[in-house]
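Let's start with one chain on its own, the form predicted alone, as C-alpha cells.
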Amino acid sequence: MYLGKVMVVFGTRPEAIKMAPVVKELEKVADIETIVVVTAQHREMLDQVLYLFDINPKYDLDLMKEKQDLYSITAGVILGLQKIIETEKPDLLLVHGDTSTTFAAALAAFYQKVPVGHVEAGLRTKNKYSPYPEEMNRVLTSRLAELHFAPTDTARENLLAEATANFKIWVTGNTVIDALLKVVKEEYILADSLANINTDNRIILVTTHRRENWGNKMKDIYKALLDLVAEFADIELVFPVHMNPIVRDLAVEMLGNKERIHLIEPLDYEPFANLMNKSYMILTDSGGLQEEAPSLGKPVLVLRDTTERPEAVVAGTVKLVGTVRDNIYREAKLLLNDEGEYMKMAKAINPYGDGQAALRIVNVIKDFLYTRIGSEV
C-alpha cells in the first residue's frame, strides 16, 4: 500500500548529520516516497555529510552566499520551497531542530496546509535571545508542527507546558546518537591535518561559534584556553575553527602560532567524530556536542550561560561553565587534575538515547500516513 510522500528539508551540517539516519530509515520503506531538499544555508559544511551517508537531494536551493543574514536565509527558504511544495504535494514535511531553515520550511509548509513533523522538538532555554536565533526558531516551529519527536522526557515536558497535545508527542531519543555510532571506529586513523599533534598528550577539543558569544565573551574563552596551555604541559588544544570570519579572525589573532594549540580547518563529520573519540574532554558552545560526546565517555564543559539540554547537566555528562575566563579555567583544571571528578562525568549515563531514534520516528510516520489514508477513504 502506497502510504504517501515525505519531504525532508535541512540546510546545515548538524541538521544533515541528525537527519541522515531518518532519511536512510525512510528509504527502507517501499511504501513511502522520500524527497530530500537541501537549502544549503551552510554549503561548505553540508556536502560532505551528504556524501558520507549517501544522500542524494532531489532539490538544492543553494542559498549560501557571502555575508548572508537572517532575513535573506528566511526569505530564500520560504520562496524556494513554495514551488517545490506546490509541485510535489508532500503528505508530510519533516524538519529538524532550530535553524532558520527549520522555521522557514515549517512556515512554508503551513502556508500550503502541509503537516509538519519536527525532529528534536521541545528543546528550550526559555530565553528568546539565548541561543539566538535558535530558541525562537524552535519555539515557532513547535507552534506549526503536527508531529513532535522529542529526544528526552524533559523536551516532552517543555512541549506539554506550552499546551502541545500529548498525543502529538513521541520521546524517541536523539538521532545524532544513531549517526555517531555508525561512524566512530576505534581503529580510525586521524586526518593528515592532525599529524603534528602529540597524541601522548591529553587532547582537548575546542569549538566556538555562537553569536551570543561574539566579542568580549569569546575573548574571555580564548584567554582561558591560553591559561590552560600555560599551566599544563601535557595537553594539546585542537580547535577546528568555524568559517565565520568573526570567529576565525579572533581565533587566529589570540591563539595562532601558540605552542600546543592547533588551529585547523573544519573537519568532515567522520574525522571530527573520531577525533572526539580520541579526546580527553570537550570545551564547546555547540548544542550537538553536548549530546554526542557523552556517548563516547567524554566530559563536556559548555561555554554558554544557558543550555537547552538541561538533562545532560542533571545526568552529569556536561557542565555549564559560562564564558567567564576564571570559571572556564577552574572547571577545566579540576578535570585535568582530579581523576575522580573526571571519571564521574566520563562514566555518567548519556540521557540522549540508544541509537534507535530514527527507527522510532519512521514507525510513527508510517502510522501517521496510514491514518491519513484511512481518514480520506
Second form
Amino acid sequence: MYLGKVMVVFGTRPEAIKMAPVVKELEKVADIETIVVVTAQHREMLDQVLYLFDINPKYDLDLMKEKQDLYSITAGVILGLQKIIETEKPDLLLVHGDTSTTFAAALAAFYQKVPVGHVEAGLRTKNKYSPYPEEMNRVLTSRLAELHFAPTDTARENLLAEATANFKIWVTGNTVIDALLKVVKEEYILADSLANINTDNRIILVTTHRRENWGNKMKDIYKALLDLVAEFADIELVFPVHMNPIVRDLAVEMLGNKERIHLIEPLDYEPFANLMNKSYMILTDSGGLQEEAPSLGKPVLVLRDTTERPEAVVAGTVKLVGTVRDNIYREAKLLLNDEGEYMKMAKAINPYGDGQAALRIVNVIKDFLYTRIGSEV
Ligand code: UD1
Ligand code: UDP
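Starting from the form predicted alone shown above, please give the structure in the form predicted together with uridine-5'-diphosphate.
Okay, now the whole complex, with that chain kicking things off.
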C-alpha cells in the first residue's frame, strides 16, 4: 500500500553524512516515495558525501556563495523551498540537526502545514550563543517539528523539559554511527594525499570551524598547536582545513609551511573516518567528531566552551578543554606524556548508537504515514 511522499532536505557536510543512512533506508521502502532536496549551503564538501553514498537529489538549490552570511542562507532556503514544497506536496519533510538549512527548511514546511521530522533532535547546551547560531536553530526546529528522533536519552530529557510530548519522541541512536560503521575498516590504507605523513609518529587530527571561535579564540587554538609541535618531535598534526575562507586564511597564515603540520583539503568521509581510526588523538571544535571518535577509542579534546554532547564526556573519552592556549597545550601534553591518562580516555565506548538508527527512524515514519492515511479515510 502506498504510504506517501517523504522529502529529505539537507545542505551541509555533516547533515549529508548523517542523513545518508536515512535516505538509503527510506529508498528500500517501495511504498514510500523519497525525494532528496539539497540546499547546497555547502558545495564541494556536500558533493563529496553525495558521491560517496550515491545520493541523487531531485532538487538542488545551489545556494552557496563565498563568505555567505546567516541572512542570505536562511532567506535562500525558505524562498527556494517554497515552490518545491508547493509542487511536490510531501506528506513529511525531514531535516537534520541544527544548521541554517535545518531551521529554514522546517519553517518553510510549517508555512505549508507539512509535518516535520527532526533527526538528531534534543541536543542542547542551554546557552543561546554557544554554539552560535546552532543552539537556537535546534530549539526553534524542535518547536516546529512533529516527530523528534532523539539520538540519546539525554536528548529525550531535554525535549521533555521543554514540554515536547513524550509520544512524539523516539530514542533511535545517532545515524552518524550507521555511516561510520559502513566506512571504517581496520585494513584501510591511507589516501595518497596523506602519503608524506610520517606514520611512525603519533598523528594528531585537528579540525576547527565554529563561528563562535572565529577571531582571537581560533588564534589561541592555533598558537597551542604550534606549542605542541615545538615541544613534541614525534607528532604529526594533520588538519583537513574547512573550506570557509575565514577559517582557511587564518590556518594558512599561522600554521602554513610548518614542519610536521599538514594542512590538507577536506577529506572525503571514507579517508577521513579511517584517518581518525589511525590517529593518536583528536583536537576539534566539531560536533560530529565528538560522536564518532569515542566509538573508535580515540581521545577527543574539544576546543569549545560548551558541548551539547555530554554523553562521551561523562564516559571519559571526550574532554572539554575550551579555547585558552595554555589549557589546550597542558591537556594535550598530558595525553602525550602520560600513558595512564591516555589509556583512561582511549577506551572504545559508544553512547551514540549501534548502527541501526536509520532503520528505527524509517520504521517510525512508516507508522506515521500509515496512521495519517487511516485518519484521512
Ligand atoms: C555550517 C553550519 C554549521 C555546521 C557546519 C559544518 C550554519 C550557520 N552553520 O557552518 O552549523 O557545523 O556548516 O561544517 O548553518 N565553503 C565552501 N565550500 C563548501 C563549504 C563551505 O567554499 O563546500 C565556504 C563558503 O565560502 C561558505 C563558507 O564556507 O560561504 C561558510 O559556509 P556556511 O555553511 O555558511 O558555514 P559553516 O561554517 O560551514
Ligand atoms: N569530515 C569529513 N572530512 C573532513 C572533516 C570532517 O568527512 O575533512 C566529517 C566528520 O567525520 C564528521 C563531519 O564531517 O562526520 C563533521 O563535519 P563538521 O565538523 O564540518 O561539522 P559539525 O559536525 O561540527 O556540524
